[in-house]
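A single chain, nothing else alongside it, follows as structure tokens in the form predicted alone.
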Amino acid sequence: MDCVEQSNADAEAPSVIGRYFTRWYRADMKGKLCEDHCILQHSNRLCVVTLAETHPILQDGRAIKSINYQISNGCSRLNNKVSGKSKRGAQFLTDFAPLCRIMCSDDTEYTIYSCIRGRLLEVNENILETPNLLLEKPSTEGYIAVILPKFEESKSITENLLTREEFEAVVSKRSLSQPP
């Protein structure tokens, strides 16, 4: 194999996300236009919650002022302590459970939701120290949380989510209906 063939093979190799994760989307979360979430579902059932590339936080060159995992006075996602094979101590989340609140520099606040039912395994504490990870690498180091759906629900959790093609159709329809 010569150098040209080797460089073509390297360029076409899929990323880890493209190779092992299936992308699912939730458009217009809780009726809020363009507040889209992306769920990366691994073949082992783990789901990673991220922002969809169309989310307003990732648009218009916004800057993030703060990220807060404190949902209410009695509930902080940072206090989630998971142990053991059965993930004891993990907080159980519903489809619309808030994960965090993100405040942008223009004082716009966005609430990020879980989108799926399951146990909260981990929140990304790195984005607290480096909020730009959320803007620069939303699908990798800038993820929001990792959720493990119940085994018996692992197939049905995607019923309320959109495939990539369905999501692109929603986005294109949305852009046609908005005046320029």
Second form
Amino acid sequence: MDCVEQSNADAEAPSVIGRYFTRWYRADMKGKLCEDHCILQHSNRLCVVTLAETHPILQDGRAIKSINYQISNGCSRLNNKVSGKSKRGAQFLTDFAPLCRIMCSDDTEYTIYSCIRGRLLEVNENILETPNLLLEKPSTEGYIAVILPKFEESKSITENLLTREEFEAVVSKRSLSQPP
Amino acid sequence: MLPLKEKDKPIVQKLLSAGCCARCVLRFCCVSVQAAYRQAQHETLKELQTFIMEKENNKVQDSADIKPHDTESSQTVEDPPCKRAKLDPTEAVQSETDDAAMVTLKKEESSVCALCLGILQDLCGPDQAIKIVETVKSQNYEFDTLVLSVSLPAQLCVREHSCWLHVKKEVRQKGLVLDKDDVIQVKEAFKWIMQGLVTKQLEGVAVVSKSPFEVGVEFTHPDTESDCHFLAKCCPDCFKPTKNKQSVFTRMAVVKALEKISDVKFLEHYPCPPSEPSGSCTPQDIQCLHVSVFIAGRYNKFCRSLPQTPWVIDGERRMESSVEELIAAPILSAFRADGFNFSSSGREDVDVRTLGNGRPFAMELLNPHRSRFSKVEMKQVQETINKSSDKIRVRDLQIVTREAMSRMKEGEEEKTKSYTALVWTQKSIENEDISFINDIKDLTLDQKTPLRVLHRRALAIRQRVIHSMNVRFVDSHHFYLGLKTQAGTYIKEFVHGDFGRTKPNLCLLLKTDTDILELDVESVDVDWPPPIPE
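To test you: the structure above is the form predicted alone. What is the structure of the form predicted together with the partner chain?
Okay, now the whole complex, with that chain kicking things off.
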């Protein structure tokens, strides 16, 4: 009885992402194998940048040493300030704008990119304090940043991204060519 | 008898020869006796002509200090080779057969006044009054009184100014304190004449200076629009183009420019007195407008697929109806209003129901043709709304004042709201979880603007208080959560956490993933509008 109920609850497990967001992917970002990003686009056009489940950071039980939003000497994403309804003062990002650099415990460093054009609304400061959020809940609490595309580009910015199906095809092809 | 003094003579003389109509002459003599304007214009003209022809028999009675001026004025009367000067006033009035008199009068009556461009001539007679009344009657408004508003072409100010310069000296001599502002305005004189005529046509409806029902009369005069153009060159800063105005030559701008421009400069560019126009003004369509009526009440929403206001994405309608449309349709037809503005004490999402006593709302009804409703009639309107749909229900429907409407919005943040949420939990709910939640009191949340609304609201962290919560167990993964919160708390985000952007949230409190499946507003604790007993 308990077991039946359990499985029912699992089957019906609701999800905020499923209700409000569309998942888009960029595989092998900047030609680096498996550095996959996942963009969650809300029906109101807003985008949340996250790590795809397949990203190397999330594999093999790695730990995170540091997360750095200071992407160059002159520019830190932590200094991004937006004001008002029109989000004045936001840093404007293009597809390949770096958002942060993540150093893993084995001293490999990964750069996370914006993947879409738009205004940077916020970066997730919670992961600075609790990097494990990134590992445990990469697609929700462990998000990287929130970006607001231009109104007129809200459809076109995802044109060169992969749908979930396309991405899954890429991933399964990958595992065929590189058997573990 | 016209209330004119000897000192008015030179003004009358100068204006008549400049081609001004009789009523404009009265205006410039600062005559503020309304009856003087109401009498037929040809009568007034005759009286004026008689007046200037009068031998200076009053001269002796006039005070001695103005004597030099009087002499001067009598000379002006005699000087110009004017037909009127030769006219015997008594004959003109008495003898209809006097050819000379007839010719002069005909000419005066047929020519359009250089000052008012005909507005105080044929455009304010019984014909115009009938036209106004026919328009008003055809639109079937409910009203006790009406106010007449008049819109005149801006160039009238330029002509007025030119004429003022023409007779300035004489008016000043009439009295030291008299100024351009003391000249009776065309608008004023027009209303004095028309109000009575319209009242008569409407069988006793009072035409007053303040009324909720406004009838607008507008005149244009395309031929003389260029009168204003020289002002733009002289005072360019007065005529800045704005988005909404069709022409920069608004009345306000022209008045401002005329205040600035020097007399010398004005006279360089504009004839003094103003030239004779080729025709009179064109009356535009008559506009009727009743002031807004405000309606308030409370609504319930029983449907999880009904937005509060029409939901349009990319120009396409998402849901077929909305709360405001369901409420507004019967009200608009009862009040025969042109449109409405809907506002409410907060709003619920499309998938949220509003139960209990409902949510206070108010509506501004634009240009209502009917505005008086008894309590019984309001109850009937409410019934009509409630019969029209199962999705909503309205109570406490009433007419309110504009001022009372602000009661709804003020203190919106301090008020409390109660909700019931159906919550899902990933791990099964234990008794301790239930008592833990039930014991929480006045929990302060830090809510970042939810991602759901961040595209249209500013990014901020808002502190909101959950006063109390109670759990009603459904099964091991579901419970109903009752909440009493400060208005403005985002409940959905409190339950699912919004990517950790609302802290604390129910996921953190219960140390498991939680999500919200249904939400109902149970009460909106605003004590306005006052309840109406069933």
